[in-house]
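We begin with a single chain expressed as structure tokens, specifically the form predicted alone.
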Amino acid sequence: MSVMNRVLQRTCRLVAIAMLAHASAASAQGVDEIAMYKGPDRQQRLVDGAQKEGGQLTVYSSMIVDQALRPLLDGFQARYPFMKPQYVREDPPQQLQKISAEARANRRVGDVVESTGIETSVRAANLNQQFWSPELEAYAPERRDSENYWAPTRMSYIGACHNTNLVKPAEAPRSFEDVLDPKWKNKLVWSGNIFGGVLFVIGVRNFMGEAKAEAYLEKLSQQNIVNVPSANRTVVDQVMAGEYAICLDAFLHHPIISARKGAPVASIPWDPIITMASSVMLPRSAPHPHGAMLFIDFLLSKEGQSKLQGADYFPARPDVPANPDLDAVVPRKLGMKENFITPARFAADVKKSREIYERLFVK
């Protein structure tokens, strides 16, 4: 080969380089623009691009399928009948993963992101991007990031829950202090994840302050703790199998839902009430921008709540209350406090949370 043609060769891939880079640039550009883009022929301008994209979506969720995922899409479906929404449905971790080897691959198939405590993370490695929904303005501003990057979809409260045969329900532990008293020695445990005593700890620390925390804290290792390496639900399971009396870091919703069905198992919020918030995202070049719009718009407006309501979730949405007896554990609704770990805090406090964690309470 000459070497004319070498140096034309060469210049055409540094041309084609060039050309794909500005395609890339252009493209985020415009998603851009139709994720914040507030104009008067908004909807309509979402519903001409969804069609155009062959009304494909992909959402990432971390929902329960049968009980939530699925319902809502199939709402979201009644609503634009041309879409036609798929889902993948991981634990916040695996979402996570799959999103950053995604941007790596620069091969992006998540149009939605729905999950719980990976926003700083996914903000940190600029994995999202800034959107506006006129949705939002039904949201309380500290609920929602006051820079777009994500909305609250749904609220968890985390509170203790008692096996009902093994404790009666006077004589439950109603307090953080409760808790302490020798005789519930070897009859408590919780979940060894992220979501279970590490939360709990991050908990602790946000509203008694470090030094009452760590002395809380230590006294509370006394009581040996069991640990569970599984999910929360896996262990409120367990203890409706009588198999440990006192759960500490129950999902509240679930021992209700159980005991509907006739589960010997019942919540005990404590004051105040650990909270967090699931959040929706907007993934960076997401595929089908116009699609994941008028989803992010279903999913935060009263009809969408209102699915998740009917779901046995707790809408984020204030004017969407929880069905009524999960009503009995909303912090405002038992005159309690609530102790919101915001995403910043859960990322700013869960290294150190976990290092106590393991220091005190893995023998």
Contents of the next structure:
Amino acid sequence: MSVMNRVLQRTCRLVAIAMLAHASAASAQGVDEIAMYKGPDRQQRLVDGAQKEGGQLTVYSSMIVDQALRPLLDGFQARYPFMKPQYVREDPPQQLQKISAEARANRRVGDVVESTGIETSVRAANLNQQFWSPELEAYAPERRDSENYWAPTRMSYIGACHNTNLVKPAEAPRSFEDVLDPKWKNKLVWSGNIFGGVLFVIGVRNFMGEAKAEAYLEKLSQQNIVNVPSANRTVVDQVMAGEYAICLDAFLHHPIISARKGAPVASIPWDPIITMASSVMLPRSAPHPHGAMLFIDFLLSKEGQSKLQGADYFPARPDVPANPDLDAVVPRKLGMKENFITPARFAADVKKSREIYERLFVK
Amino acid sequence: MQIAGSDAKVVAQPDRLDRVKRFDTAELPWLVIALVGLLALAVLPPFLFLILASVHEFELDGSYGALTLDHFQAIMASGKLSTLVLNSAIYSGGSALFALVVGATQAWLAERTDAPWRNWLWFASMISLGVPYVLYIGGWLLFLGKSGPVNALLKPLLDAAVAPVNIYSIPGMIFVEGMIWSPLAFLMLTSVFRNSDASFEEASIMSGASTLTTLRRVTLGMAGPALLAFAMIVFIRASESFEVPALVGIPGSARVLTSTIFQSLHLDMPPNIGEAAAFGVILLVIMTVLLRLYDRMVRNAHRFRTVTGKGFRPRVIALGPLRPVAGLLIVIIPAVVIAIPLSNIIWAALLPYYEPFNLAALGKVTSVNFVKVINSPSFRETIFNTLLLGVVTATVVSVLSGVAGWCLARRRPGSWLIDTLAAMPLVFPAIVLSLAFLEIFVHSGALYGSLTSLAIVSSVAFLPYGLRYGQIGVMQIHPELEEAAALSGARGWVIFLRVIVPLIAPALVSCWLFVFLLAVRAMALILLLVGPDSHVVAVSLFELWQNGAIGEVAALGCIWTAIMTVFSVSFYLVARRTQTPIG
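For comparison with the form predicted alone, produce the structure of the form predicted together with its partner chain.
Below: every chain and molecule of the assembly, starting with the one above.
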């Protein structure tokens, strides 16, 4: 009897699992259809669908909450008053851990993911979904993913900055070569995180070519760069406080924002400027796909991008300029070249660059 | 009639003795079983995750790949392994010793002497525990860093070319980590000193020993197991700590075992937690050995029972001419432990951007950071969530600690299992525990992303600390009190609630407050688990800090520290009114 029971139980469980799998496959199909729909009634279908979803929407983003994410969500809610957007703010590595755990458990919470540097990992793990938005037309094809697994939201320009009390602006190193001068030995710092020293190595390899980059980095390692294992922004803060003279891997708008308040710090863009884009992605089987697509449209639109401009980010959309005082580090305004690290390049180069970084710069 | 009566007495006596025996053996197994079951449920899933994560590769989607020993090999192969092990031992041992000396001195002054202003020590510790973690370490780095006021002062004095004090070194790490633990040492040890019987000290002095000899041989001798237990906790926690080795050690190339692991965690996308897990496994082995040693040492714990049935009267020692010296210590220690980092934080909160203290900057003082923080739409929700998280965690841990501590201290059958299970979370690196619980909660329906899930993780993580309170509390109470109650007809639970609980109340109350303060500032532990409805202060602070809003971090830190201080002081006053002295 008990054996019978067990068999019966197991059969029930198997049937239930099969049904669940079927249901999730069906819903994935549904998301696909919604995300790729291009018909003239698209907007109406999305609004109707989002209302049926109860206006629910959860955004995972790595933007600063009060400065950018909340104004963006408030703007979205003003445009669609029935929407009730929620957010979780995390750094990219945690975002990746979270959405992969959600996918494996088939317990999805995030409807939209906005992040930096995780695009190819997300794609390779089959965690996201192609989508189409009429707003995509406004973005240059070389900045987008050809298959539309992600779309750019904001740009980042990475370069050096210095403490203006410790290093006079006229004396600051103006190029990748300048910084090799022995007088900068023991005065340099960068972040020991993946977007710090490792990204710098990726950037140098990307524009110098392998052999030249190796020689250059070898020389740079003689300068005894201090590794501070925290976010790039906190390294800039330490430069401002006078703990270090020059940092090599600042997000170039950060020193400008602080200098505005009077801090003794200035950005020094080096040609070509290391450039990255953050992206928006649609998780596979997002629980509220209509709301998610409405939000993606908004984020890519002129209106949404102008919210990022107000937050001192660099909007990725070409027809929305950055705040005028940030122009001092925008490559095309400076007549400098962009050293654009595409998500694919980042993913392909990160392993070797990390090895080089650890070999040369971690003592 | 009379004879019959005396016969009846003779019959009744073995019956009562029987009851004592039954109380010892028969009534308790279910309690032990229930506790073991509960602990196993809470601890074994993350334990299993730790083991599996340490021997597997991870696939792109985060699932387990092939079996591997690479993570262990990576640790073994990390360049100068023997140097790293030695550095780790020096750093962890140094931190434990430093925290213990500072904490025990304060606890002894506060509890066993007539030193002036000794109540302030208690408040000072509360305030320092209320200071958020990132600010505390940051405060010290800014104070003792190259551009900080100490070096600015010493450099011309010593006519030195480079900054004379280098915080980015092993001694610097010991100092900061020791500072972090010293208020905890103080709080944990006050209840120990409070409960130690002054008659031993009096006997010692009567026999001609000096105050110092008495302190060394009697007071410290009696507090031995508690001091050792605490030193062990700090040693283990420091061995696996990431923050201080990373923020203080790595910039100065002062490396310990965890520095390498921290770096590989932050240079991989997604973070490779295999090495961290492998390290956790190694620590688990080391801790098991340490716990066994500790267990052997406290096997003779009856020597340390100081609360007996013959009257319990802790009494203070008159310091005499040493009183001003003690007063000076009471002023200096809290000044160093809290005033320096706290004043740095207040300074940072009042400036538009951070700069070291200087008179010219006084003109820039502004309230803009406070206005921004208070006007943030999530301000109230975040504070409320955090308080709720702290209260729930502290209550759960205190109840469990009282019961488990009793079973442990009385060495009930099966209590080693309770001890082992409850101590395990000590060795789980926060980042591994966090990921383990992410895997568990994401499969658990409504719990995922909820405040309840954060409370569960915090309770598991802080149980080992609470348990030490419970165990030490009970260890000091002589079983003759329970035997007397049993002889008078009381049953197990009644004895626990009416004899043990009132006697260990000070320890449990301290335990509650202590766990509360730890739970509200834990960050790495819950970072991955926060959902849209469970934003908490520690995570907001971390986010602001990561994004360079130092002024706002400091402002929120000040407000939070103020709330914690008001909270702790009210708690203290209520406890005093209800005559439950806090340790």
